[in-house]
Structures are given as structure tokens and as C-alpha cells.
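One chain comes next, on its own, written out as C-alpha cells in the form predicted on its own.
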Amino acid sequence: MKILVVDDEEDVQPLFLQRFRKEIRNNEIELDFARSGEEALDYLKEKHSEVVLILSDINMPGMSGIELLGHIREDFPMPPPPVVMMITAYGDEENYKQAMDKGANDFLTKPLDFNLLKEKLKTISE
């Protein structure tokens, strides 16, 4: 399963890459990283097709994860959707609200729960 994430945060990879360290080396997951929005179209322009999975944070400078989440599904509709989770360090309920009506799939709060996160992983891959 590939997933990108996407997070203006530099300890967000090496954290990634830490905790799913025995998925990655089983070959279970592939995860690549994108350090905004823009640089996530980018990406997806390139690889729409291979990604399952998209966990974006809300919260970054320039586009932000809920401008992205519309970008992605108003410019790669094509089946199956990539699944697109929301993470942000703040559970309000404007950006759930805001997240859900674009099309988002799970919404998540930092700190992540990465054990949470696995067993979500678990029901998207089967």
C-alpha cells in the first residue's frame, strides 16, 4: 500500500519512518512525503494511480490540507479514490465539519495515536 503524507513538518518523516519501520521492511507499506499542498499535486499528478492512502495535515503555509483535500477530489476522481485522512493538532469542529463536507474519509489529532493509525490501515488494505 502507498501512502503519502503530506506535512510541513520536518519530524514528521523520520517519526513516519520510525514507527512503521517492521511495515516498510515486510514490504506492507510504502510512504512518501510531501512537504505541502502544492508538492503534493505534484506528486499525485505523477502517481494518482499508485497512492491508497493520503494523510494530510490541515495546517500548513501557502495551500492548506483542506484546499488540497478539494484538489484532490475535484482533479482525480478517477476509481478507486485515494482514501484521504485529515490530521490536525487542533479537534475543532470547524475543521472536522469543513474536512467531512470535502470528501475527507478519517480525521485525526496530533499527537497521532500510531497504533490507532495502524488498525485503521489494517481495514483500508482489506
Given for the second form:
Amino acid sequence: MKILVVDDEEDVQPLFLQRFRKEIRNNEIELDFARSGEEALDYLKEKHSEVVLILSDINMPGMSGIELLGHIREDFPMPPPPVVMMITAYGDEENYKQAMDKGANDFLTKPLDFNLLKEKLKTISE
Amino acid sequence: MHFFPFLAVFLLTLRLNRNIKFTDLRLKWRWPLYGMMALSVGLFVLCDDHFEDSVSSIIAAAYLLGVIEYLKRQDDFKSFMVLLNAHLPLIAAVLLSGIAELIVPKFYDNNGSFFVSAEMAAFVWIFIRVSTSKKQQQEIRRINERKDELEELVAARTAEITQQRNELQETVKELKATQAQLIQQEKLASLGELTAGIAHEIQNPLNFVNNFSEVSVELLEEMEAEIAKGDMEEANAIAADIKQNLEKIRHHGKRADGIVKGMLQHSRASSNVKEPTNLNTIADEYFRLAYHGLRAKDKSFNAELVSNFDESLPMVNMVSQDVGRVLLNMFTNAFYAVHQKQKTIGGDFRPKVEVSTKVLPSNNVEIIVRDNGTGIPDAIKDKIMQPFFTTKPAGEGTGLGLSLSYDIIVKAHKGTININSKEGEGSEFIITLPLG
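What about the form predicted together with the partner chain, after the form predicted on its own?
Expanding to the full complex; the earlier chain stays at the top.
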């Protein structure tokens, strides 16, 4: 299962790689990273058919996660559409509502609970 | 004609008595004057009865001279000097006439009318002199009264002005205290704007610290398992990861530490000590804090942050928390401007705030803060540096940001602030600071 993680924080990459160390080694999942919404869209142009899940931070310089979500839903409507989970440090109503309105499948708050995330991944892959 | 001098003394004492009637001199001089008056009458009768006309004249003249000279020596009668001196011609005339009568009686008899007219003229002179001097005195008194009035007026005005000056000094003192208070408030207000940004900025590194330490525990467990299995290669790989994680933990811990320190420094009173400072670091820090500050207030806000830092920028000698405050103010303004524009035109508008640093050939460093926000209308360009000028709604801005920035950059650091702005298109704030 290919997962794209979009976050402007550089260290998100080693963190995810280590957290999902076992899963990656067992070839259960494959992680790719983008540092901005723009980068993520470029990536998706090539590999949207392979990506099953997109985890995106909302608060990023330039294109925000919400905007990225809008683009994903508009530009890649062909089934099956990727599952998009939004992640934010601002876990407030407004953010949540905006994300859901734009078509997010889930909404997670930082700090990420990786065990919860793993549970959610299991339900997706089943 | 010894009659005139006695009459003159009689009239003189009468006049003096009248003049001192309502003054302090009355008690002291009333009786001496009456005495002189009586003496005049007595002497006149005595002379008339006992002596020749010539001798009587000389006695009378001498008597008058004595009285006049005596009175002239009294300080109390200084103001009557004109009156007293007016008697001198009479004394001379009577004395002359008496002597003439005594020595050259024939000549005197032949020219008697001349001597008599001279005495009469001298007698009349007294009254002419007195009446003119009276006018003069009245005039002087009038002038003195006027002078007193004016002096009173001047004194009143002076008191009024002194009071006003004291009040103004008091007001200036109060204003200075208020100003100091406002500057402190401005600092706290900008700290308030920062709080949300700071919370966000601290939360991120803390998340990493927690995550990397948690994952390291897991990795250690795996490593133990690999060692037990004898897979040393995998165990070494895991050890490398753990080492990397510990470095990350340290890095993010320091990041949070720096933010807290920066916050404390921002709210603390400025030390006013210039120290070599990495301007890029400060600019970057406040750039992010300002963005997250606004971002926390309005979740829908988003902007592109572009930073072009000249990595070869040397250390700049400056009061870092003061310059930091200026930069924070510039960034906050820039984000506010793009946010306002986004709120009005919305849609496709992409808010963008840029910061760049570079070294100028003129041995200055230049910091440019550029935004594509609302811009500054020409009508208020002259005013934006004035204290208390703000375009923000009441209660949202102190109006002191740019005014304090000007004080910090131009007055304290001998730098410059230039503004390029076009309404509707954006603004550019160019700060230069001298190197060394």
C-alpha cells in the first residue's frame, strides 16, 4: 500500500520511516514524502493511480493542506479516489469542518497517535 | 517789608500741616509746625514793635532761611523740596532790601518801590512755583498710580504664567510616564500576538521530541531482539537510527529552548547593549512566529512564506531584541495586509510575504520585507510613522509599532527605513543597518 505523507517539516520523514519500520520491512506499506502541497500535486500527476492514502498537514507555507485536498478531489476523481487524512496542530471545529467539507476521509491532530494511525491503516487495507 | 517772610513761614507751616494730615508724619510734626507758626506770629509782632524796618527785614529773612534750611534737612520733608526751595528768592529779596535800607538808606528810599516789588514778586513766585509743582506732583502721582496698577497686573500675569508653566511641567511628566507605559504595553501587545505562534512553534519540536524518544524505545527493543537472533548487521543499522534519533531529540529540544528564550527576551526590557547577532536567524524566527500568530487567530488564513537569506551575511552589531521587535512588527503588518486583501477580494488571490537579507556595497546590511497585500494609500503615507497612527480598528493596534521601529532603527542604530508601496498591489519595507 503506497502512502504519501505531505508535511513541510523535514523530520517527519525519518519519524514515519522509523514508526513504520516493521510494516515497511514486511512490504505492507510503502512511504513517499512531499514537503509542500505543490510538490504533492506534482508527485500525484505521475503516481496518483498507485497512491492509496494521502496524509497531509494542513498548515504549510504556500498551498495549505485544505487547498491541496481540493485539488486532489478535483484533479483526480477517477475511481478509486485516494483516501485523504488531514493532520493539524490546530484541532478546532473550523478546521475540521473545512476539511470534511472539502472531502477529507479523516481528521487527525498533532501530536500524531501512531498506534491509532496504524489501526486506521488496517481498516483501509482490509 | 519783614511781613512777607513771616507770612511765608506761617503759610508754609499751614500747608505742611495740611499735607501731612493723613500720614504718619502728623503725630511727629504737628506740634513743631504749630510752634513755627506761632513763632512767626510772635516774631512778627516783636519785630514790628521793637526794631527798625531794616533790622526786622534781616531778622525775618534769617528766620525764614533758618526754617527752610531746617526743614530741608529733615528726611520727612524730602518730597516738599520744591516748595521749600521756592522760598529762597524771597529770602534773598528781603535780606537784600533790609541790608540796603540799613547801609544805603537814601538809595533805599529813592528806590523803595523796586525793593518792595522784588519782595512781592519773590513772594508771589512761591505760589506760582507751588502751584506748578502741585500739578507736576499730581502728574507724578498719576504716573505712579498707573505704574502700580501695571506692576500689579504684571505680577498677576507672572503668577498666572508661572502656574501654567508648573501645570505644563506636570503634564509633560505625566506624558513621559504614560509614554513609557505605552511602550511597555506595545511590547506586551506584540507578545500577545506572538503567544499563539509561540505555542505552535513549541508544540512542533515537542512533538518530535516525544515521537523520536518513543520510537527509539521501540527501536531498542527491536535491537535487543536482533542481537538475540545474532543479526548484528541489522542491530547496527538500528543503532545508527537510534543515534540519529537522539540527535533529532537534541535538535528539537534546542529549538523549543530557543523559542522560549526568544519570547522571554522579547518581553524583557531592552538591555540597550549592542551585540554581534545573526540577523538571518532572528528574521527567520520572527517570520514564522508572526505567521503562526496570525494563523492561530484566523484558521482560514494561509500565505506563502518566501525567505531569501544571504548566507554570507556577517554578524550585525545590534540590540537583538529591539531589532527583533522591529522585524516582528514588519512581518505582522505584512501578514495583516495580505490577510485584509484576502478577506476583501478572496478567490484566486494568493497571499505572499517575502523576507530577504543582503550585504550592500556601502557596508550596510539590507533587510527587505515585501508583501502583495493591500498597500498603503498615498494619503496616509506621511502619517504611518507617527505615534498612535493606525488603520486597524480601535483596540486592535496601538499605533506605536512603526513609530517605535523608526526610533529603534533610525535613532538607536543609525540605520534607515524606506517604504515603497502601491495601494492595492503591496508594500515593501527596506531596512538598512550599518555594519560594524
